[in-house]
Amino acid sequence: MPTPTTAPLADALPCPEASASLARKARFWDRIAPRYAAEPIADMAGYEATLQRVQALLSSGHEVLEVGCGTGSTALRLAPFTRRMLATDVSAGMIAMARERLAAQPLPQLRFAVADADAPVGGPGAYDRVLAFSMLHLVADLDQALQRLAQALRPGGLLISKTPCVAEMNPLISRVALPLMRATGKVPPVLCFDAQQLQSAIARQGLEIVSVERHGTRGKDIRAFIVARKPG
C-alpha cells in the first residue's frame, strides 16, 4: 500500500502569495489555542456518538489524514484504529498542545503537523480516508476546499465530516451576531450555508454522497455529518 508523501510536512506556512490570508488565520488560531483547549464539549453524547460512527469505518489498512484538528483531542481518540493517522492544523499553537498530548499518550500510528486545511498535505490519491470536522465551514473556498480534499482520496475512499451549517441558525446570529463578533475579532470569517448546499458542494467534486446524519442530543443539532465516497 503506498504510504503518503512525506516532503509538504514542514512546520512552515506555505505559497508567499497568499502568506498573509495564512498567517492572519494562524495568529487568530493561535491566540484562541489555550481558551479552545479549556472549553469543554457542549454535547458530549453527541461527540461520543459520532467518534463511534467514525471508527465503524475506519480500519487498521487505511492511511488517515484529519484536516482542522484542532489541539489533537479526535486524533487521539482514533488512531488506534487506523494504520496510519496524520492530523494538521493552520495553527502551530494547537499543534504544539497536541504534540504534548501525544507524548503523555504516545501512539505509533499518529503524528502531527502545520498544515492549510485549504491545502491539505500529501500528494494526490494518499488516503483511505479524510476526516474534516468542524471546519469546513471556516476554509476560504469551500469548493476549493473540497476539491482539494477529494484529490487527497483514492478510489473508493471516503470523506468523512461534521459541519456546522451556519445557515440553519437563527438569522440573527448569522446576519448581524457573526458579522459584529468578526469584527471585534471574536471569530474568524464564516461561510453561512446549510446542509442541502454542502450536500451540492461535495457533490460537484464528484463524491457520491453516503449518508447524511445529525448525532446531537441537545435542541436542534446544526452540525451535519455527511459521508461521502470518491468512485472508483
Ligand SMILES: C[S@@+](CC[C@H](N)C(=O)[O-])C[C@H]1O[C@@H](n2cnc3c(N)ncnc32)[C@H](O)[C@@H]1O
Given for the second form:
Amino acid sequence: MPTPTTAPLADALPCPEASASLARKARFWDRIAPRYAAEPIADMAGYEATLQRVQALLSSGHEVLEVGCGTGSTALRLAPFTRRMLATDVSAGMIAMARERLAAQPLPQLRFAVADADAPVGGPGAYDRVLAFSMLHLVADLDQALQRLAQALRPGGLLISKTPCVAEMNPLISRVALPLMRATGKVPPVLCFDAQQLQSAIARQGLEIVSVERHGTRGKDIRAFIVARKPG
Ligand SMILES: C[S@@+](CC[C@H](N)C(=O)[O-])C[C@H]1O[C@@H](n2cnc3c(N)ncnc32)[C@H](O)[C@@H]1O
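Other form of same protein, the form predicted together with the ligand, not the form predicted alone:
Below, the chain from earlier opens the complete complex, with every other chain and molecule after it.
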C-alpha cells in the first residue's frame, strides 16, 4: 500500500496505511458507529471547554460546515448558535445515527449529509466557519483535505479544528501498539504528525494561525485545538 502523504510531512509519517480506500474507511466507521455512539466521552470537562470555545466563535449569522461529524453530538450542541449548519461524515452509518438524534431533537438550522472530506466540500467560499474535530488525522491526504476546507471558507472565515497529534504519543503506542491494532482492524489508518506539523500544513493553505490550545483536563493532551483564519 503506498505511503500517504506530501513531501513536507514525509519524515513525520511513520504510519504507512493511511491511503486505504475511502470505501474501506467508511466500512470501518460504519462497523463501529453503534459502539462509538454508546461510548462515554473520556474527558467531559475538556469536551465542554472546547464546545464553549467554539460557541464563542460562532454567530447566528454564520453558515457552518462540520466535516467528520460522527454521530452528530457536537453539531447538535452547536447548530443553535449558527444560521445554518451542514454536518457531514464519510460513514453512512454515522450519519444515520446522527439523523436519528436530530429527529428526536429537531433543529431547523441543522442538516446531516454523507460526504468525504478528501473530496470537494460545498461551493468555494460558502462557509464562515469550517469545523473538523478528531478527524484531520484520518484523511488520506492532509494537504489536499486542508486545501479543500480552506477553499470552502469565505475570506475572513475560520477553520476550527481539534486533532489527535499521534506523533506526540508515547512511541510505544504510535509505532508498536497502533500498527498492531491497525493490522487487526481495531483502529483505522491514521496520519502521524505533531501539532507543529499540523500548523505548518494549515499555513501552507494560506490560512493564518489564530490560536493553538489544549483543552484536555486529564494528563498529557495530544489533541491540539487550532483556530486558523482565511485572509481577507
Ligand atoms: C473519531 S470520529 C470523530 C467524530 C466527531 N467529530 C467527534 O468529535 O466525536 C472520526 C469521524 O471522522 C469520519 N471520517 C473519517 N475519514 C473521513 C473522511 N475522509 N471524510 C469525512 N469523514 C471522515 C469517521 O467516519 C468518523 O465519524
